[in-house]
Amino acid sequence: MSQNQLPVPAAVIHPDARGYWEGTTREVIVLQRCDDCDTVIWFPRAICPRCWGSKLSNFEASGRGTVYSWTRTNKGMADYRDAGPYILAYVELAEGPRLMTNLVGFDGDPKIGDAVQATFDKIDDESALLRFGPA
């Protein structure tokens, strides 16, 4: 499948979400832990989504993950109204939580269970788009 270069839109930054977009600045995928509970959280909040602890770490993630869902996207919206077509999935990281996110760089379409390795497409100087691209 070819894909058209995607847009890589502007972030907005919520300061729960600072230490995330840092990372992506290293390229690297910093996800929330729990202190309480030892939840993995994504994305970025103030409070752990399962006990609602207020006692957050920030950790650096592997950057490995799997396909867990997808589709081919040929007509997005706003930014991504002429990049059709593209692929758009869910990644299971190797740490737990689901993400949305874009594939790129497959040959062909994509299988359920596919390895799959972060990559980064910067923005600006204070963020960088998670994607994901065969591992």
Contents of the next structure:
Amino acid sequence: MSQNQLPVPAAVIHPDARGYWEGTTREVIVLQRCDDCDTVIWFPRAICPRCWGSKLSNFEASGRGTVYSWTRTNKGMADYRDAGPYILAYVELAEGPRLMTNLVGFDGDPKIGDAVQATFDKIDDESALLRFGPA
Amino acid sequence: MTAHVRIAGAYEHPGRHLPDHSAAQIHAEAAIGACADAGITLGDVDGYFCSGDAPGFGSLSMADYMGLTLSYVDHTEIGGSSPVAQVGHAAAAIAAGKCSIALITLGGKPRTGGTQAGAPRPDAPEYSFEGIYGLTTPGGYALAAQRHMHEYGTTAEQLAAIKVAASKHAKHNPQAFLPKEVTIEDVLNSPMVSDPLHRLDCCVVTDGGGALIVVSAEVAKRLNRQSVAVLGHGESPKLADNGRIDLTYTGARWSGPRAFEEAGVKHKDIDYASIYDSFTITVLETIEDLGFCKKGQGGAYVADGALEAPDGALPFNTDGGGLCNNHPTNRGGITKVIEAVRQLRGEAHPAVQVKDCEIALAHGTGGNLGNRMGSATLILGRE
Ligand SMILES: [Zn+2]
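Now that the form predicted alone has been shown, please provide the structure of the form predicted together with the partner chain.
Shown next: the complete complex, the earlier chain at its head.
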């Protein structure tokens, strides 16, 4: 979907985040919700950080969100060393959590509050990288 | 909890570029400098405190290298706030009778290259949800700055005023890495690193280090050196909060009130403040959260010259701070305490020495405003 030229670094997939990463291969955001207190959890983990229960269910998020904050980093490091300028951002999902991501496909500067839609860059057969473009 | 404790020695390593030093050597030279300042030797030390920048096995490697004999060790890792918090940790250990002469060291050489404390580790649960997007240290702070500007109308010029104030202090410090006074325009014209932070909104990258000696009041009485009372300590990490992070405030919102309450002092009592200054936005949010101005009013506060010594409302970082003087091993916590000690002893540069400086605050920030951070506040008093 996304035509950006950003790097696609490999993910380290821990056992407690397998549901999320499996979802990315189908281009959906799989989130966890606590069965006991209903909290939507980000990033994935084995316990609810609000009530400390361990009964968590996966569900598919809408992929919609808004820009909470953003910055254009002119020179990155490591995998991003030669990427040129790129936009690091927090997107607030419609389901509540704010997650760190990249914004791609914007002409010019994004604005805080802009509506965005999930897009996925394939890493390998087990994972893809969640980014966001204009809605 | 802390009133029984004194800082008896404080030493800032003079180096800023140390290609011919090992990291352990920097720690050891700082430790010997702080001991000499207090009038003791490393043989007197019975408690040792270091953090993530200590090489090898941390406290064990460094205690071994320095030949220490210890009854207490503490290896804390909350980034640049570690040494500030460790003054409180040393106070608690001394109160519990676990040690009576505590040494805190920090040192490293990021300017030359070498191991970087706090680098992302693949076993971190957040590893593939943050760094994978090209998060850099300036990038994380820039996210905070952008949001603060959005909510409160803070401007790049207001952030730049913080660098200008630091540079006016640094020009009196012959050891400062950036000793030249800069203007608002200089900051705004410097290259953009990560929107809205320019190069001059960032701290310096320096090799170096520092050390502190924290002792019981009984020990302090026996020493032939003016010591500084530890009146209050507070700390609190601020976390990514299950994806509900609010980038407009810092952990100082909690660590500050704890320190003020323990010290039993008010904001108007603070004569001098060392405020952690990894970036200009770090200072802006911290002074709001500590309560020196209302939330969102930090921009107007700093633009009014409040931070400039000796006569501003809140003279800060009179050594030039991390923004201009020294940010050893990418962690400025120990230099924050050292300059506060200088002010309380009347040993700051005369051009920036605050008159009758009786109560000082030192605040440390570690990690990143953009995800998770350590926060520690000390209130110190002249003896
Ligand atoms: Zn729960």
